[in-house]
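Take a look at this single chain, the form predicted on its own, given in structure tokens.
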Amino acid sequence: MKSEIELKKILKERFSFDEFKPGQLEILQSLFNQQDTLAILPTGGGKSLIYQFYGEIMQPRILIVSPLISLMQDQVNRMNYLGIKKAITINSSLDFSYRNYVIKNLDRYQYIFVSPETLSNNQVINRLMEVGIDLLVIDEAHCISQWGPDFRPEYLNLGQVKTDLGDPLTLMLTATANEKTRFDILNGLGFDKKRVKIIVNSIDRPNLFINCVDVHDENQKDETLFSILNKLNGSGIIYFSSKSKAEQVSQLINENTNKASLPYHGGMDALQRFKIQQQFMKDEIEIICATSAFGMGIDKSNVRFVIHYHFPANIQDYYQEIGRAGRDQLPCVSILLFNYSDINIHNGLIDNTYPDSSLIHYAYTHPNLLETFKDEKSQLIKFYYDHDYSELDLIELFKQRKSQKQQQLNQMLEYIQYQGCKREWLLNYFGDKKKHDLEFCCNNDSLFNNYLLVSDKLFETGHRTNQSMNWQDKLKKIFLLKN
């Protein structure tokens, strides 16, 4: 076992960092002790460096399970840039011949990135079993709890995958996991909580200013949005629950502000989304108007603001999304625009997400038709049918999930309407015990008065801000903006 001094020397020489970020060294030491580990680190906390560093020291073969193709390819590209050439991704974007070549020559690679869906392929699993996996990494591990029973049911297979691979040392990584989610992750993977090292670092983002703003209707929401955008510089993401609304508001931003914007959502083809993503990453456009399809795996350090035009369905999605601002540790803003009628959007989504009992009954009495139906609900039923769920069990499961979704929505509304410190509420939700200075935390007063109350103690700019400045000048000072 290398000393901390030796590990820091490798960190500097190999990865060009002077110090480990909070939690990284503790997680690495747990892995060096061959301890299965669940690690909760904040967005931008350096999760990928952990398995790369472990690979540098131990030279194992590492399988990394990740939910998005863009996230996997980004990691491979970064590793290649660092000189780590034995990294590959297996996903649906590979053409047939190259995919077969990669699988056949899998023993040549040290880092193998796959989606959970890829691990449903027997050819891939059998080949992984042949070459052997020393470390299994499950990135965005909260998906086991949050997405598993819904749109990414393949996450529920990871416990069996782990068994098939001989129960290798396992590292579970996420930026958001309260006590229930941690239980779901460990339970879904078949772990006994007592034999897993759980490392929780504070998820607080002291450089992030958090606020929720009440608006009476959509017109006031648009006016407030345009007012904010005309006074903030830098890159930003605006989140929507509607594809059409994302497109509409993006056009309005181009017409009513001095910003350049493009929409981004799952209804676009992959090439179009990739081009828009690259324009945003290269600062060719300032604002992305996006659904939740955008964000995970987008490692852009200089996002200065995240605005929610529609609020997310749960606290974990919300904290993931606002965590995409200020990854460079410089001051950034999160603003949620709340109109009470937006609740109807989520109630409708909850009602329409799950197959009703009549569809489930029809599918179970005509199982041969499940192979021909490609819609989301039919595929969801097929997954559970193939995993030997009875019709009654499946009806009850979806009933429970709808109830859980409604509970999560209620928690989101509780947060929005909370009149005290938003940061304190969020930290309590995630079980984060970090102490913070209430004097400089967020509150629910008027939007620009909040900005004026923000102190350099929260947004450290290296110098004191003149308290007599008007709020526009103070914003420029705090956010290091140019005239």
Second form
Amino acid sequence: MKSEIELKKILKERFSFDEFKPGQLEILQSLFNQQDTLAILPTGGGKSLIYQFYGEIMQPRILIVSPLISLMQDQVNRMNYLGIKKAITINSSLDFSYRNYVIKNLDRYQYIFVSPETLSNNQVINRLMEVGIDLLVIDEAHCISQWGPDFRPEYLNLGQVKTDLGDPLTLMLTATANEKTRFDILNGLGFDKKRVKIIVNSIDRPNLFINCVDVHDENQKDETLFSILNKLNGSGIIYFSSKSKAEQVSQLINENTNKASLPYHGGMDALQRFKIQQQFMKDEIEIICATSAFGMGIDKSNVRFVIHYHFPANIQDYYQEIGRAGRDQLPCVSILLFNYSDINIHNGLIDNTYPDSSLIHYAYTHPNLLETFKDEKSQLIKFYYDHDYSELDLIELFKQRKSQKQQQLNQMLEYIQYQGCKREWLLNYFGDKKKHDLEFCCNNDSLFNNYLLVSDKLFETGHRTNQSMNWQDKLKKIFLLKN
DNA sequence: CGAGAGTACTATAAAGTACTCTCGGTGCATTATT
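Just the form predicted on its own so far, so send over the form predicted together with the DNA.
Shown next: the complete complex, the earlier chain at its head.
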């Protein structure tokens, strides 16, 4: 076991950081003690450093389960850049012969990145059992809970995967997990909660101002949006619950404000999405009008604002999305434009996600047809059919899941309409005990308007040279001048 | 759930009415007959 001083020395030499970020050391020590660990770290908290660091010291073979091909590719590239060459990803972007080559020579790699779907492939899992896995990392572990039951059911296979691999040391990483999500993660992986070390860091973002604004209709929403955008400085993300609306409003922003915007959603082709993301990262465009497709793995530090044109489906998505602002720790704002009738979108989506009982019954009485039906709902039924769910169990499961989603939606509404401190409400929702006494906190129109008035002065000298300056003092100073 | 598109009907015809249908986020992995 190495001392803290030795670990810091390695951190400096191998990763060029002077200090660990909050929580990193505790998580590493937990792993060094061979303790299965669920770690909740805020976005930008340096999650990938943890397994890389452990990997450099212990030289284990690490299997990292990741939800997106782009995230896997990103990590492999970064590790190569750091000089760690023994990293590979197996996914559908590999051509057939190269894929076979990689699987055959899997023992040459130390870091293996895969999706849950790839892990459901027999050839892959058998080979992983042969070469042996010392550390299993579940990145974005909340996906087990959020996506498993109805979107990407292979997430529900991970418990079996862990067993097949001989229950290796396991690290679960996520930025947002309330009590229920934590339960789903541990339960899904077959853990006894008492035997897992759960490390929770404060998820508070003290530099983020949180605002919800009531609007009565779409026109008022657009006008409010344009007027705010004309005053805001820097780059931002606007979230939508519909692809077509994201495109429309992006266009309107270009016509009605002094900002440049592009849309981003899952219906666009991968290359175009990649290009738009790059332009945003390089500050070539200021605004992305996006659906929830824009998010995971977006590592832009100077996002100054996140606006919700539609409110999200649940608090966890909301918190992830507003958390993409201000990773540079400088002041930033989140604004939710609330129109009650937007609830229809969510009600429709919830309703539309689940096969109704007549389709389930038809599928169960004609199981051979499930092979040929390629639509999402049939595929979902097929997954559960293959996993020995009875027809009634499945109907009950979907019914429960549906009512859970409705509950989450209600929580979202409760939050939006809550008149007290939004930050406090959110921290409480995630079981974060942290107390705060921020002035620049939430839902205070005059503070928010002052921010808009002074935000150009706040950043005009360039934030890089002013890192050390206490922005809260600076903000106060400017406000005093104004008063 | 409900907005908006599409269809059918009314009947000197055109435009209004009433009804039905569709759509509304997330992404792995696809391997075969054009």
